[in-house]
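Given as structure tokens, the chain that follows is alone and in the form predicted alone.
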Amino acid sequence: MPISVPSVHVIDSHTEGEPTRVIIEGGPDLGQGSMKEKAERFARDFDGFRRSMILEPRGSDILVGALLCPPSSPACVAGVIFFNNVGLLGMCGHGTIGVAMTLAHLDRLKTGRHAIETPVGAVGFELLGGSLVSIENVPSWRYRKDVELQVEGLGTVVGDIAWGGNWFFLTRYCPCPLTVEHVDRLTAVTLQIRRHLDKHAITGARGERVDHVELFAAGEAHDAHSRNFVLCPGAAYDRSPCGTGTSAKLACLAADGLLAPGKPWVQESVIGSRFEASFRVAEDSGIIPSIRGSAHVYSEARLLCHPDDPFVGGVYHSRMTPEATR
């Protein structure tokens, strides 16, 4: 559906330095129903709208969209759709983090506990004061363990798969250090490992795609216990340590027996950036993930959708084509 707005009013915030542009007036009328279902309803009738809020001119790759709504919960202070530059999001922790922070620019919000109301389910957070913000994420749990994967041109490559909110394979596997001077070479390996998940239907517990992958090795900073790096959905690279795939990681230590409920896990991502992380295990199975990190809202502005803009609806830009990022 074409965009059929005048203009659309955005916030944009980063958490530990990865982009959230917050859609707050503007947004498509999804009606009745629950998250789920408008998350489909935004998906098949409302494309139009992701991509102009999400590509260039008006966006980029690394933009993450959050889409706010009604929620169907009235515990829940908004319902919001995720989504990025090739599709939705089922959940995204630094997302999270950042609407939180940007309900409080706008003053809607005081310090304490709330909830947001996603597809995948009701996300506690509490404002902690300043840049702070610490989530609870939806349950998280290890699906597959030491999955065997023999990939071209790498090799065997061994991970995890996991659910923290999205679909994740985690793997030791890490050709060159986790660095942003090598992000290049990590895009292409992690590229290849999820094309290898993609032909041989290795999938999520349900048929899932299991579209994000998760490199991770030792902590550079004397306390960080891991750093990571996580591609996601399209060929962007997450800049912040990745809220679900920080909850994936802790769901599988939880399951190896390497992390106690309560105890800390500070997880650093490829820029150096941090969140702090605990959990405590959830009632039926998996654990509840707790994430702590720092958002700051660093632009306002309304976006003008002008009809006789040929760009209007945005321009996939990427090194790769969208073919292959998918």
Given for the second form:
Amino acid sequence: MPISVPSVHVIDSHTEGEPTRVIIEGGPDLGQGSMKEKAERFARDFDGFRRSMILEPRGSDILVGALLCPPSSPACVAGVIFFNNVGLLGMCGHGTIGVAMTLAHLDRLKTGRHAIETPVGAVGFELLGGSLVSIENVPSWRYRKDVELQVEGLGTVVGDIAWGGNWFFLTRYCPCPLTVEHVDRLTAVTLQIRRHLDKHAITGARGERVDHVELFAAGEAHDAHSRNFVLCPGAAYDRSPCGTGTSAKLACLAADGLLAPGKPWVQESVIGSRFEASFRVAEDSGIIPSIRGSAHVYSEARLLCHPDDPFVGGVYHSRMTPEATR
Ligand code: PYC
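Structure of the form predicted together with pyrrole-2-carboxylate, please, following the form predicted alone?
Time for the whole complex; same chain goes first.
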């Protein structure tokens, strides 16, 4: 007689090289309430599910998960909680593009404009045809300019703190070229910067942890305005140019008067993939960034979660435990 094993239907895609795993069916029921309340419930009561979906052996440290749930606003096609190897994300730009392509792959959405609801606000998106998606992110803004850090082993590092759906420290400090051959050094340096931010309680506007660090240099392609390296909360680096990081960058450029509303900004990632971005001025304050990129669905699976499997709860990579990444 076949044994019934709990299974989770997932669809994996990548956006400009950075993967997203959308939980289609088999995820926890988070009940009623706002997306913020649902995210709090997910973090508090279902952390084992998060670990099982993202960590090895079913996942990997570089995956971002997207749990679909009913939205509280009828204007949105889905509620989405993004999560990674160490916890939850406020928003995820590459992940929103991945969710959009996944819903199109399932034939749940047609070309045109739609929106999802995240714990930090509604995010509009447009399926542009083929693999292209453009998103309209939550209002983004710069909180502090030219924050000077004296980082052990690195010396003076100057950067801005900005919100783009997650909190970022953005700096032009570049110890080596922003290329894949250097990702170990770039990871070590950005972790060192983040440890300094943590140690000295340098936070977002309401005391939030600044959990993403973004290094910038000139773009390599002739039409790229900039290239970046983005350290994510769990010590993985973003293979895409990071949607929320590009939003935070646009907020800084806008605040400095270096980019006008509607003007294009091409942001390259450390692997050379790219987002095309621009912004409009937000009604209250800050900017509304638009980010355009491509996503490709590459796998559809049922993850089996047999209770007898000793590693059903996932295993942390030794360098990437929540403690090691602090
Ligand atoms: O695209 O916003 C993003 C993102 C955040 C973390 C990884 N990707």
